[in-house]
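Shown here is one chain on its own, the form predicted alone, set out as structure tokens.
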Amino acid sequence: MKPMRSAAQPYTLAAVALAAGWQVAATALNTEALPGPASVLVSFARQVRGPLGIHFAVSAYRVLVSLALALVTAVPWGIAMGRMRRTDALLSPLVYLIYPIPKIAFLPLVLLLFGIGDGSRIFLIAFILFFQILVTTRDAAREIPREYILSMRSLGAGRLQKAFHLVLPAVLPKILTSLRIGIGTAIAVLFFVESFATSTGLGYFILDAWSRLDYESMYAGIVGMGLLGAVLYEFVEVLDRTLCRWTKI
């Protein structure tokens, strides 16, 4: 119990640091767009078991997709391109070519393809996630000291040996920055793909409110969206403590 305790301290003193400030901007501009935090989270608790806590599994999910898709297709590809010069060689040029430019740019291609329902929502996150955990990867795996290839090798390993014992722990701490760099842009862009042409997630909720000027209700989705970023990155921070112990030494 203590450990859960001294996790959750932080996180008790930067939203009573939040709600100190919020409330001292609330007073001060005394205007009904700008409710007090107290009575945002009155309206919070009273729809997170309703309508808020539908919008909230919702977006939940859609994040947890695009993320556990970017992964399982851009940390193989970062391998690849990391451990191998003709496959960096190839596909790299591709990779600079595409990645500086706004994937929100490819949003009307990607409803022709997949129609305006879950799959592309979750599609474009994805892709946008994609480069950011790729080009992490594939960095990460350049970096790996020849020596230790070549110990593994002497050893008599092979290829897929070194893949598991060598070159994915060397990886993996990156993988993890990257993934929490990622949640953060995951959850921008889940608001922009939750504002149109759906009727469900937490943006759709956010703006909904806003068209209704029930702005308590627009913050209460607000703090909804923030606590799904704080859950994703505790998650991410305890499969680095729990996969990556060596490091914490």
Given for the second form:
Amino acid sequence: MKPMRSAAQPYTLAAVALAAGWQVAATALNTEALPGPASVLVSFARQVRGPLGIHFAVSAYRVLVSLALALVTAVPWGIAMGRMRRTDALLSPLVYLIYPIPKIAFLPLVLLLFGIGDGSRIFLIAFILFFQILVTTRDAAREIPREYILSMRSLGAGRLQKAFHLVLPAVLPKILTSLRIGIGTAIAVLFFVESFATSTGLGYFILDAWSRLDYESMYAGIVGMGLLGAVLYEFVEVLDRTLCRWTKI
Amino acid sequence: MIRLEKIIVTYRTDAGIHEALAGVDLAIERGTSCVIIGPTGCGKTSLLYLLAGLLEPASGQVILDGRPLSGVRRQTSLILQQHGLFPWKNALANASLGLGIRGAAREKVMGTTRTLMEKMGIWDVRRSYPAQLSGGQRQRVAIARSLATDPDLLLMDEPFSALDAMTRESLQELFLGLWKERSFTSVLVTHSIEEAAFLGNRIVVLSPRPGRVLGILENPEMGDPRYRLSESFHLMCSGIRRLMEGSR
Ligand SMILES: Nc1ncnc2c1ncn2[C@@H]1O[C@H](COP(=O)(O)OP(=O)(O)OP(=O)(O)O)[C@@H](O)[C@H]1O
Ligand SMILES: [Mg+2]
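Could you drop in the structure for the form predicted together with its partner chain? We only have the form predicted alone so far.
Let's see the whole complex now, leading with the same chain.
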């Protein structure tokens, strides 16, 4: 269980440092809008087995499904664009036109198409992640050294075998990096999509507590969002260590 | 039997058409070891890619066993200048890749690969990634991978050039043993005169770019590991050197 300890120790340190800074700020500002870490943690511990835990689970579900959806759609397209010049020439301009547009602006259309349930929320997060993962994957696929391509071809590999033995492993480290960046984006968008027409999720929990001026609960929700992010980041680390061991030597 | 007929290879670059090979005619007998030597940039790698079916000539043709070569063929193995191992696969996975891709049964893949790797002294490092191997071990993995598929034609691009002298000589001897035992046709590219004299039945000397055949030397005494120490070996080396220098 060595990896567990090596991951837990820095987290303990970081949590202590964060709590210390937080306490200093709370004391200095002396406002209801920033309660100290102790009372927030008490509030978190009290609620996590109840509603807060459920909101956490709902948010985690939305982010995970979005991430998975974005991955399985963006990676194949990114590889196709990176490895096939025609496809790239055709699609890249399209991507560059759509990429910079704030996708949230499409909210009315998304709501119309997917309704006001989880579908819309998941679609919006995945849609935004799709472009980040797509462009990273495409660039990584483009940069595969010619030597590897020739080596694979001379071994007589077919298309699928090339994808499996060469392209996927070559782009995987970059995909994981895009996932790390994507997790930050995903949680920011999550907060937004949980701020309307729903009564579940950490975003809702935070805004609801705020409207009731229950600052302890509000910060307990924020702690929950932080934890959600950290869990996702650690998951990517585990993937990295198991699937990309060769980059760590 | 391989015949190269009036081979011209060109590359399109920003500066225009770049001629790499300018009319190469050459015949390589089945089961022989042909070494191609020439100065850097003369088109040696291009010539190997051509034989591997990875590159089309601008004109001329490659005839293999009486038929024009078109594309990659299964009985040909290629070892690239930078060994061409995949950094994300360990030594065993790299060495067994060719057989695996051909869809051989798992037991056969593992059995054949293991026998070869043991013979080449790299079975103990089978779990190491290429980055964790020495240059000599990497080259052994590359050779194991290319021989695992039991090719009738082995193409090698300066396989031993990045190694220290002792490792190079021991690998040359290892290769010589494998070639005598398995009787595949071998085409090896090098810029080392000693390597050419030690490993080639015939030595083809190319001119500086654009490459042309300057001369072909028969090397009948090759094949004995002690050849390196003999008088005739040194004579052969001088002969190659004279041909190469005559072109400058
Ligand atoms: N893909 C390419 N595009 C443009 N020019 C190329 C390309 N590949 C090779 N060349 C040029 O063609 C010529 C022959 O290249 P090649 O790699 O076959 O030479 P070489 O004899 O193998 O050289 P070295 O001994 O350095 O490996 C060189 O001048 C090189 O710059
Ligand atoms: Mg070369």
